[in-house]
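Take a look at this one chain, the form predicted on its own, written out in structure tokens.
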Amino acid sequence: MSTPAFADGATTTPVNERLKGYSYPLSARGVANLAPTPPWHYVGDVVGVEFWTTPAAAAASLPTGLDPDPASSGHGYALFIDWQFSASDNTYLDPVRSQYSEFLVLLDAVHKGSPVAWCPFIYVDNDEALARGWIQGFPKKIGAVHQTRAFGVPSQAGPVVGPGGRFGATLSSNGRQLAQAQVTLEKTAPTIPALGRPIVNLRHFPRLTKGQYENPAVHELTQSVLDTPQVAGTWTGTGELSFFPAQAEELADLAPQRTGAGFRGSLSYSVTDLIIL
């Protein structure tokens, strides 16, 4: 269904240039690149809302390829994670780098057949994140996200973790608020809710070409492959969500219609590879 990546003719013979790096910008010594060679390593907090939206919203903003889920069609998922990042030479030493916010959102679609989850927008305060995100097909923006911290001291600073428990989460991108969380904690569960399905991309570049603007150079669905995923201190509860209209922005277009389970926990995974669906 996609346009051949190397749609120029190009072979996948890696290229013998002076420059180096994997990602952009080249450079002499290929440490200036915002993106590293993989493998990459995250581990982040996660406040998530379960939700739903109009199904025509939702089959909206579907790709070629994808169709909505005619089992739950509209349904999704809001994630505000507070991540830290490493590649393979312990970038966690370096907290200005290695950490970020994000926020996204998944919503239940197939693809031929078979259940997966489509991320129609996602956020970051992170250019390195923003570019590691591109390169998967993930459609990264900057945006400002905050969630409520919880730590191992007892004050009336900060929540529990566990019953009772509120943390609340933002979202903002050039100034105006997109999104709003809040959740509260009831009982433990064995995984985080939104883990369930594949995550399904669309890894597009287009052209800067003169008539070619509508033939992208690069047109094609990814499925993100997560290398050894783990989850512990998983708490699910109650939640609520709110999105907000904004200019040049259509995250509003999926606002919710009623919300469903509220939850936190803490995931880790590794990213190598993905696939070309």
The other form holds:
4 protein chains.
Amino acid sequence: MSTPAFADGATTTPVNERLKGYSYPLSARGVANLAPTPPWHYVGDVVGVEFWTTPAAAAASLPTGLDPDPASSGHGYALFIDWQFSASDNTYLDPVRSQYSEFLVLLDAVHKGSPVAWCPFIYVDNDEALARGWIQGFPKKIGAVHQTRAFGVPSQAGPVVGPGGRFGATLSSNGRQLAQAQVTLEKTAPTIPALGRPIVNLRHFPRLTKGQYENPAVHELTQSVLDTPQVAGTWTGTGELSFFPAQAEELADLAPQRTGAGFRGSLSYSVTDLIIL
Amino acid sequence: MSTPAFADGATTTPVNERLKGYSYPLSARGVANLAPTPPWHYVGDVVGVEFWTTPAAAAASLPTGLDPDPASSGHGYALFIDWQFSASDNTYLDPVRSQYSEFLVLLDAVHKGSPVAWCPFIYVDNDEALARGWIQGFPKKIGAVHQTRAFGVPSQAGPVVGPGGRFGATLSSNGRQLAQAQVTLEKTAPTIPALGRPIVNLRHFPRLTKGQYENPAVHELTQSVLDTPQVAGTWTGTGELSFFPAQAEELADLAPQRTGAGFRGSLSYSVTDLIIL
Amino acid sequence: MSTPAFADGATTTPVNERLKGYSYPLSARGVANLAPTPPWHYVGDVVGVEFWTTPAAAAASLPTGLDPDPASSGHGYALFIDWQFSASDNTYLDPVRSQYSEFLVLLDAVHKGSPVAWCPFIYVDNDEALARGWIQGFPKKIGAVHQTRAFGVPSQAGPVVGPGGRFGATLSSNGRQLAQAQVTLEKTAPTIPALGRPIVNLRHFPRLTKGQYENPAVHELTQSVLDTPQVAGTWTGTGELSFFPAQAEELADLAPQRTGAGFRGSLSYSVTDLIIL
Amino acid sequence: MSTPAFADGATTTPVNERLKGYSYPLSARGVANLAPTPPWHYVGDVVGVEFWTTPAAAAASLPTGLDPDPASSGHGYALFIDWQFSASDNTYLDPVRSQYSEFLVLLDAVHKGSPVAWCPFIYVDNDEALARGWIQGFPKKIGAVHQTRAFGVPSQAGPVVGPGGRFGATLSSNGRQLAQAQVTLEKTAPTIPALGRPIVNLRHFPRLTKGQYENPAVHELTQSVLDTPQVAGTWTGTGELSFFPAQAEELADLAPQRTGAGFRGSLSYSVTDLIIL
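Structure of the form predicted together with a further copy of the same chain, please, following the form predicted on its own?
Shown next: the complete complex, the earlier chain at its head.
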């Protein structure tokens, strides 16, 4: 690890490593790793609810380097997403690995004067998704996330994708429900409301060496880069949202005081880069 | 239990029972039961592969009362279905309970001279679905079932629903993979191939009283009744299918010798009745 | 099904069936069924709490044929058990199938003047255990059950099995927490408190034929028979217990008003019989 | 991140961060993080099998900086461990979070001339355990791990802890079985065979910034430090072990050529430090 360093420690030459792969576990052939080398391709269905928590709660969730957005203090979104992932090898043909469901909160914030979205909490049901998230700075935990689906045939077992169509969504972790939402569609919309701001995360990897617990090996604000984002089928309407307290969780500290739009749509993008702020 | 009896033991007056509900657990308010009183509404996406196992293997899987179909000996279908269920209370708004995934095999057979489909093995990932299945005669076990999904926005993370679109599917139970399939779409089709025959099951509920293990309390061939079935978005093409052996499983005894059509489509129906044969 | 019948419809000659096995799914070789022919052997660690719910709630949970116990109205036990099961084939060597965790409530009741224990709600995390339970009359649903374990080596990561040792336990289903308990040990005890009464269940299997929803095919009170029960390592002390409400659940209707003993011990028995009351 | 740096980038003053916690997710109150600040206490039951893979396979699994051990080329252990974890807050009272099961392989290797154990693959069923592992350099993936348990009461549902006692164990990930073992006990032993060498890991955290995929932010050999290790109840005997191939896995590349001792015992230790090599 003696290569020349950038300000953030980035080396200019590849690490000298016999094992292959991008992430844990590095291995002889390089196919066992949880997150392969990008590009990473994503497509998903989103059910979301706009909400306002108290400005104090929102501010308390921000890392050093981000400030509350004075124009929209306490404003944010709760998103439930059924994702399908693929690396360059058509991972989507192995759905047991490539599909996962995600819940995240995005809160309005400001970074050096620019509006951004901050993700305090995010849950997925898949270890490959958790690994990719950590590398991006998304602080993912494992949870169980479900959203009502719409199907291409009429049925009393599913909602219409149209006026009056209702979609439920839930999050639990460790067998404790953390969030519940319901969205009622009213009209089409050109895009998914929550996507208006760049997402800023706090990439973090601790040190375990005694005396250095408070000096993480990686601790840096990052900005996500979404390549070729596309949305389709977006509907908006009304939404209900509740967060519930549980051991070792702080999501309920961001309890919604009121909700705004509920919405649903489809989304795809690729990831090949990350900006270190 | 002293009410008058039909030939099959059916009583003509309701059972005298203070507890409410249709299935386990009966309870004070009748809302805790796994399967509520019908109607039961279903909507799902199907990925399936037509296959031929050996005539001997197919014949060995048939219960007394069913015979091999001489016109199509060994012919059947493997179906992977992402379901959403709803009783009359819009259960679909609670997706953690109402969604489930299913794998089943249907084999051609004959009942009293009429062509039927026999389901030797079926797996779901949800106890409410297991309970409804047992009541219908579907011999459901718990398994993990996944199929590639298509989304309403272009992406390298998902297949097109069109020529060349590929969909993978897997089944495992107890952490052991039991089946794997891949379908490549070629052209649209008017219906889902596997739905041409009525499904006949063996409804069965054992006795545990010593000396009566071989005298089940319920043991009767049944014919499923699907109300208002609808299909949409069906595509057919080619399919690959493999079954794998595992402890306490016999699915691999029906190993595909060759495959026919692969297909994908959406399906809905309701259930309110069952014919006892 | 035209064989001579007992009062309860039991036949005197074995059913004429080509397929083999005891429970779903019957099959060519008879090894795929969820519950094989008894004997069924069980061994487990129990964490339990004695409690009193309101007499009204306890009475409302009783099926026709059982009455409240006037001597102990509202009294019962909540049990969390880490089980290992084996049929006659040493199933315990395949722990992914043979191990499971269980939560159940037992309430004092009276059957024809005799004290019995009634199980209104029970949850397991394994489909083979669910199948065996249904056959016995236990109205099992799938849940996630966990209890603190003790180990044979000192550690700050586990309690002592001795005075002051504390054990936690939780139940959730569909990602919603339904019960939580904590037990603090004080002194050894000769047996596990909850085992003093025979367990009476309501064995039940519905009919789906239209017009017969209220005439279940099987609906009978049963009494469990535990062969060669053995207990060891029992400690008693104090206990805390909470039930939490959730969609499609009624456990919280039996909310503890106060608790009595907390306890922990090991238990084994076999099952080969069931008494139909 | 402009604090003075060690050779490896370690800072001498704590990072300036308003959010609290040790690992993802940092938060307002610091209780939501997956891995809290050490100490971390562990206690578990181990079922293990000594084995030899080919020297070539073992050598190919080693990272730069480790070499094959010429004295024991290809030699290693497969361990299945049922763990209970606790931080300083008695986490063991919340068993849904604190209990987990683990599978790992340890292979003999040499670091700068000293014998060490290298862990190429490790699986757990709990995200908190995964997070702690990554911080230590253990390349954990999510898997399902089960081992036969012994209980403190005689039963046909469990093995004796004594001569002839048999214990099975399995690993699967993504519904595919990756490993299976069986151990037969013969005699007591003073310690658990696999613990004779210090464990060396490759701590690794990638970069996602374009152009820097091959320059991980963290990439360093580490040596685990186990505080106050204790073992008890160790028995050794014979063992069987199989690895199975699966998509995106390389465990089967280390297929056992022959096995040595099988063993079982209990183990506890604490973790408060990590040596960077």
